[in-house]
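Coming up is one lone chain in structure tokens, specifically the form predicted on its own.
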Amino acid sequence: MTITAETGLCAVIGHPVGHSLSPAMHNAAFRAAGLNFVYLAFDVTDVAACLNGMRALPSFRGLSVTIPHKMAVMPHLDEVTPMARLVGCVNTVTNQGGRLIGSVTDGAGTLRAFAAAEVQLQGQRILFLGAGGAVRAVAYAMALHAAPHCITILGRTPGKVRTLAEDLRRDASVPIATGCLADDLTGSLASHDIIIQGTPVGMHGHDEGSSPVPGNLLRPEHVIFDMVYRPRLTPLLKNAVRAGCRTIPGSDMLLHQAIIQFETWTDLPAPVDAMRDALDLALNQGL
């Protein structure tokens, strides 16, 4: 592919797991959209050289930036967001006339598919399993934008959780409470309303299988929201449905993280359809 002032190319670096996924979306986008644009997948090492190498192609527009670069390429951007220095990793990389500007879309992407789903979370009580990276971003996003009731968090790495609510509460003025994912689960599931799933139980080679929530604890007052996405329908969500929970997958945060990506890439509206579809038949596929 030639760069010119036409044409545009968005790239994801990182971790080769899960490449596929993005690309399908993000190509889809831009067939719909009728832009010239594409969207590629780099196994990066050095991430200050990449990034000079976007400076100096104007037309590279984006890039998506996965484990492990998350938080290496913040000290290498011109401008990061207020939400991303609040989570503490960046996940999207925009370039605004050679000045490289970086987000975080993941807990804005949760936000956007709570509101698909017509899931309200004003007012509601708020379970976290989990204190890791995305977890910390759709605590943020929720804790400072959508206005819950409260919200708990429960993991199992004490020092963690206990870092990420102490941020919390300093930057935000919804109550946090903290526990232990082993000992407190059953307590917290049986006062709680919304339960978001952060752990890597029950993904594709990984404790695959498995879920973190024993199935009699569900009930059908429960939102379940799990952000493993491979499988689609994990053993959590299997269980939520049998219990009438309502069920929000994974693949929906991937989703609405990514049209956020391509709207502050291109500034227009995301093409929502193609990129579902585009991403429904990877997850079919295997890919």
Ligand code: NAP
Second form
Amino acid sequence: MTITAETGLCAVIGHPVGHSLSPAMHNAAFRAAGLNFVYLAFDVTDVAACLNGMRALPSFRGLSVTIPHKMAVMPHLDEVTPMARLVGCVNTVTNQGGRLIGSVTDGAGTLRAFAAAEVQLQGQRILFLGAGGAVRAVAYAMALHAAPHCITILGRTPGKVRTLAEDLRRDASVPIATGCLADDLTGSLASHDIIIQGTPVGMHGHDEGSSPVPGNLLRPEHVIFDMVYRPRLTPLLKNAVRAGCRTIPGSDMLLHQAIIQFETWTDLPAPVDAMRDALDLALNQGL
Ligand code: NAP
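With the form predicted on its own in hand, show me what the form predicted in complex with the named molecule looks like.
To see the whole picture, the full complex is given below, headed by that same chain.
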């Protein structure tokens, strides 16, 4: 590709772990779509200056925002989508002629991951493990757009679980129940269809090799979605496969939220296969 003043720029700012997978997916997408675009990673400390720079560069089309900047960018944007306001953070910035629009793609990406796996959410009983930022994004998307029968959130810090549940009850009409991961897991697993693992347990470098769900509690009727994507096949997913459950890996969420970013920045359909292949390769290479 030839770099010119017209070359579209997209980038990621935030935690270095996020850097290696997003450039792989987005640069593969730009190549496959024949776009003169490039996606880079920047270590940024002054978020406001970074966004002002973006405003001043018309070819700087899109920004992925990861930890620790997801909330810090919000006051510096010209517009924040209603979903990002509800979720309380932004992971995507789109430059529309110098106006910076903040949005969040994690929830919508997860809905697409479920649709791609042909797993129905409507009328289902959904159990979330964890009550952090990723669970908040996905729970809001499901409560507002997927019409489940009910949602239950189990966490280890009661105040955080309560706050998320109260917010969801205020903004959505789906019944929301809460509980404690340590005490209510067994009973909740028996009464729910879709289990969404949203804690870092099982993640590379963080309780690696552990599962938050004992394998003997899994039933073939369960659908198990583990948000952890490194390793790709987490201990929970391994147990779920053994128990005969349908599974959705965290990498599907990562892929589909990036697909939405591509579409938002370029107004083009995403080259999904190229993005999936690039993500597979990057994960297999341990990036
Ligand atoms: P977060 O905001 O820090 O929330 C983490 C949640 O897990 C909190 O509820 C926390 O409880 C709980 N938790 C942490 N360690 C625990 C443990 N040992 N036992 C039980 N609960 C524990 O993090 P996040 O951004 O939501 O991310 C959560 C996971 O999702 C991470 O593994 C992340 O990599 C993954 N993720 C994946 C994608 C994707 O695209 N696939 C996107 C975003 C996040 P406390 O509040 O009590 O600390």
